[in-house]
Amino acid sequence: MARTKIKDILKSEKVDYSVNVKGWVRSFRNNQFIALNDGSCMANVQVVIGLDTDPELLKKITTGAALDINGTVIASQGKGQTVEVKADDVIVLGECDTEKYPLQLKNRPSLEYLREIAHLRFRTNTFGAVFRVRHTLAYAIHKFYNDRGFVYMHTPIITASDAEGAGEMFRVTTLPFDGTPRNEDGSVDYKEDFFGRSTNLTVSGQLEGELAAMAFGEIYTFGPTFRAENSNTARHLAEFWMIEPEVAFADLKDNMDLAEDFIQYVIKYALDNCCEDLEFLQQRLLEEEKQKPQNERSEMALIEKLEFVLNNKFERITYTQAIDILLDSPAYKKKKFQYDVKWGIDMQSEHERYLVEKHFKKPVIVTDYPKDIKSFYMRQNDDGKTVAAMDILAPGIGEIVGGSQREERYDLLVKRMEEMHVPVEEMSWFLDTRRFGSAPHSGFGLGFERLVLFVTGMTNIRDVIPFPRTPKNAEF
């Protein structure tokens, strides 16, 4: 008999029909009711087997064991389910040491430690609602995209170029650690390596993503990205998924428009289907919430928040003015904040909340940043100060996607990379689409497990990838 996932025998309101139901046990009590799951949803499904089962096979059922079970689905005669499952038949797949076994229902494990068993806390409520919130959300994103004719575009990952000029990348090299070829001035001889040339795991996949947009006109990219920051924070990574779009003949207008649809659509998508799983994870955040003080609780539950961005139009401000929103505001004249506010400083992530939660109420969108503490392919505005770059801020979690209008004239770009120390002879691949038909375009950039974070409510980005890499991490 093919097998029956237990979503669909739960939403289905069919009765007296045979089934084969395989998962692993939850819970077993009375030596009669197994709480079955399989992953195909938070529930589980109630399993009643005779009092006439062998007792050696009773020892098996336990906690974590996987079952693989015939039977029949009967009205249920318990409350908090409509039906169950009437055993005729129970193999033990798999047994479960439940000596050794870390997830026992009456030991909740915290998440710091299900972090060092990464490998077994998909079983776990937590983390099964987390990652098919996360499956959702990647599905979404290729939906929202394919659906408005943009090409899905794979870039490398193995790149010989710094898109962000930050310099924080992994090397890639075959060459030996004792004995590296060198040169007469003592620097490493790449021409000894794989590929000729110093390579590393890529920041971005913008750079190629602009070369593909001057064909396509539309494009976008959804990969992994890699940063060798040396920061233990719960909101760094050093290997996290990218997406970024890429759209010629677009302003930063455009841009603004298709991020603030991109956002409302996805997170509408993951409230459509993945119901369940969010009130799940509200609920948890909830009780997490009694245990701090008054004055440290969230404003608003998880799904309130994720409406809070639906049902509201982004506001859109410069840069210039969120500078004079905040030296005007009472947390700065009270100096609560932690840094200080002037012009030219990057926003922490207290003044991007400050400006969405407080001051304004709704998502905000910040715009024309000054050109110094952005990256060089940015355009640049006629008061020569400031670049066409935008940044979205949402509620709880601050800047989640930050894009700009590209720089798309020749001159002006290649002596913004000389002032920035970008080297223009290895970016001659680039800058081809500059000389060679070049148009205005703009795109954006929205990493992943900042955007699950956001939609699950979970507050280290540790939790919302399956295994994390950090400082001193590369587990499983």
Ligand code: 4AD
Given for the second form:
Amino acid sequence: MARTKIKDILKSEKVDYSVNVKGWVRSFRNNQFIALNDGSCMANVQVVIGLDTDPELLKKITTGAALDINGTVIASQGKGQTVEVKADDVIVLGECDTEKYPLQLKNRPSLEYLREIAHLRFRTNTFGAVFRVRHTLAYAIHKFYNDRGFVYMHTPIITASDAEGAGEMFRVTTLPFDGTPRNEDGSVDYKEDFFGRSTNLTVSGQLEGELAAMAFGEIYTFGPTFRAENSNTARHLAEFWMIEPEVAFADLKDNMDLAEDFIQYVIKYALDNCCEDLEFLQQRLLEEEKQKPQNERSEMALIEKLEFVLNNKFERITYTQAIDILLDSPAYKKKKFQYDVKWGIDMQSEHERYLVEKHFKKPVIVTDYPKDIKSFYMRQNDDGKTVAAMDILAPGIGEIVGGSQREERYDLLVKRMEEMHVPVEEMSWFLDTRRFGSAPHSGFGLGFERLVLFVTGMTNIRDVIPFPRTPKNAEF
Ligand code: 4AD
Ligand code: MG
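What's the form predicted together with the named molecule like, now that we've got the form predicted on its own?
Full complex below, order starting with the chain above.
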């Protein structure tokens, strides 16, 4: 008999038909009631087995074991579910050594502990919910861009350029550590390397994305990106996924409108399609909040927060206005900020969080940053001091999007690259877009895990990616 997913059994509420279910035991009570989960949804189906079941088989039905069950869906006698499965035939596909099974713990295991067994944490309710929501968001992202006629562009993972010019790259090489080929001056001879030059893992698909936008008009990338920054925070990963749309003929305002529509769309999609998982995560969060002092608890529950973001326009301010607000804030006057505030600073997360969480209490788009703290490719404003950049700051997260209108004027771009020591020669392929039919264009990058953090209400970015890579951590 073909397998039926537990989600479908529970959803249809039909009774009196034969089914095959397969899944893993969450609990087994009174030698009779199995709570079976197959990952298709949060809920377990209750499987009732006969009192005459072989004692040898009973011993093998333990938490974590994988079962294959034929039975009949019947109306449930017990509380908590409308239907259940009356088993006719139970096969143990894989036994589970309960003594050693790490999810057997009576107390709820901590998120930190579960990170150490990342290969098993998928089997918990919390991570089941998180990764189903993550999937749904990924699907919604493709749907959003596809419905608007954007072309999904696969930009390379191995590249020779440093798109952000920040130098935080993982090197890719096949050169040996011992007896590394060297030039006469002692430097490494990359001509001997696999690609005949020095290469690294990409920090962003933007530059290649720009080339494609200059032909297709509207493209987006959605792929892994890598940063070798040694930031051990709850918001940074060394390997994370980024969505980078790039749009020809769009200015900064168009870019902000697209980013806002995009974020609101995917949140709505998650609310419409992951209701059960989000309700579970909301409940989890409420319980966690009970441990915190009153003044540190969030003002809105998770779903309310998501609905609020959906139904309210994002605030739009310039960097200069943001600095003025900070300088005027009680936090600044009472010296509550750890880092100083003045025009020209790269705002710290405490500053960003003040703006979104205390001052505006909603997502904020900050534009027109000082050119010296932003990348070389951003369009230079007429004031000579700022560039047409935009960052979106989200409550509880800080920066979730970074983007800009691009410098489409060849001479100005080359001048800026020289000022910032970006190798102009090596980037001729990028500069060609500005030589052969240049046009105004804009784009941005959304950090996928930061979005998943925001939507699930989780607090550590390591808990929203299946296998996190952070400094000193690449197990599994
Ligand atoms: O602001 P960033 O560095 O911008 C870019 O890479 C541009 N090339 C994007 C573009 O215009 N096409 O990164 C974009 C976003 C950030 O706003 C943040 O959400 C996320 O990527 N991000 C990270 N997420 C997790 N871990 C890290 N180490 C991250 N660094 C950036
Ligand atoms: Mg940024």
